[in-house]
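We begin with a single chain expressed as structure tokens, specifically the form predicted alone.
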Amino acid sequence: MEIESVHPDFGARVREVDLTGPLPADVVDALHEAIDEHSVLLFPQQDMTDEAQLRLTRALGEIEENHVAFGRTGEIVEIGTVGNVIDANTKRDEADPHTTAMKGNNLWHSDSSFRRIPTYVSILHAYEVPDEGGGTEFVSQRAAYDRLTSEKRAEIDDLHVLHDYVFSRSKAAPVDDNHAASLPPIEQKLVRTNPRNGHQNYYVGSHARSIIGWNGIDSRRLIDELNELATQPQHRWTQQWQPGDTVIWDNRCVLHRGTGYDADRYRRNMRQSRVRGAGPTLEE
């Protein structure tokens, strides 16, 4: 594989490596050890279909089923369309109460923090792409507990945080009365270290609601605090996807949000699978 960096916290262009086909084992070692290292990977021109996609997730891991469908009826599905596009002639546009809860998507957010087990990675596809916007922005949790001092290093190591969707999603979009009792409000450690390499990040984003032992408004001022100085302009790397672009991303560290775009005008077809984390945060 031929690896290029893309940010100087994080990110890289990977090339020379077909996602679409069976992995070889040691492929597959390369691509933990590089999500380990870049905790972002852009896969240009690969000639996707969701039965690809769906190998490919396996050898990463556990497949983590969609929580909006598991939460609403107990369907189990691997696989979902992050966009507007609903078939080859039809898409939902701004009206649609379904484009208005993925809004919910342009806040900073890890995926299913609000999981008892939160994701790994996710694996996101282009098929169609606005001419305008539409784009992912990703940040480093990582190298943001870097630019801490050690005084806040300290205050914050053995803290534990709550993560609700609930909280979170609501503010975009009511969320289904049965998607929110699956969705308890979850304890997570605020600070994770990667197993492999000892790299350690914060673990806040938007379902971040508050410090377990803290009151609400010393809470929200840290969370709020640290999900400022990760997420700055400068420490911002947006993905302008094209067709063909495949990403994957570690959610154990980065934060990334959606920016947006005319669903009136635009068509946006992406397909997301997720791979299951190894554990509960509090056990690792």
Second form
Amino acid sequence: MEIESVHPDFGARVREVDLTGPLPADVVDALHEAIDEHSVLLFPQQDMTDEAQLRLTRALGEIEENHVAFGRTGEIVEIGTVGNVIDANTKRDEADPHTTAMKGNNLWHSDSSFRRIPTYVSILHAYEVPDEGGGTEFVSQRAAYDRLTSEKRAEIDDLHVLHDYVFSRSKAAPVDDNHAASLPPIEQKLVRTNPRNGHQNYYVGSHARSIIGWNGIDSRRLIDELNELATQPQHRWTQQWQPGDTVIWDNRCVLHRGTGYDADRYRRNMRQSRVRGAGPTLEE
Ligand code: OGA
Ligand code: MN
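In place of the form predicted alone, output the structure of the form predicted in complex with ligand OGA.
All chains and molecules follow, beginning with the one already shown.
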């Protein structure tokens, strides 16, 4: 496995590993270690299929079922489409409500930070990408935490935050009643520690609604401040997708967002699966 850094804060391009073939224990260990170290891993030219992606996802842990399908209908779905493609000849355009709902992904977030056990890693593979736009931006909340003064760190270290999907995503599109009912707001630690290397990070994003025990004004001031500090343009790394790219990112410590694209003009076909975290953040 050949690992080359792509940004001073985080991120690496990984070559000389086939994610679609057999995944022996030493390769899986090396992947976990690289995730802990680099937070975002780009693997170009992977000859991916859904079957191979599910095998990879399971090799890294327990698959996290898609909360949208589960909330709406109770169905367990292990892999889903990100983008606007329906099949080889059909796509959703800008006016399609699903396209609007997907724009919620263009707000900085950490996948499933609103679930009791949030996501460990997401795995996203690109099959078809727009000629313009359609990138995914990442930032490190570990590097952002390191940039705080020691006074600020001491102020936030023991705080808890309510994360709420309906709070964040209803900004993009109405959330279906069944789905909303399945996702009550969840309390999370504000500061998390990587169990292998001890690196600490704060954990916010658009699902972060309020600080437990704080009033609304002070809550929003702190959460907005932390989000803004983390997401300054110079701290971002953008994945400009090529078909065949697979990216694995550590939702415990990075934020990401889609950059948007014109769904009337372009097709975007990506497949996403997720690995469940080790447990509730309050038990970390
Ligand atoms: C995701 C996501 C953003 C994008 O797959 O979890 O937020 O680039 N994707 O569409
Ligand atoms: Mn996401």
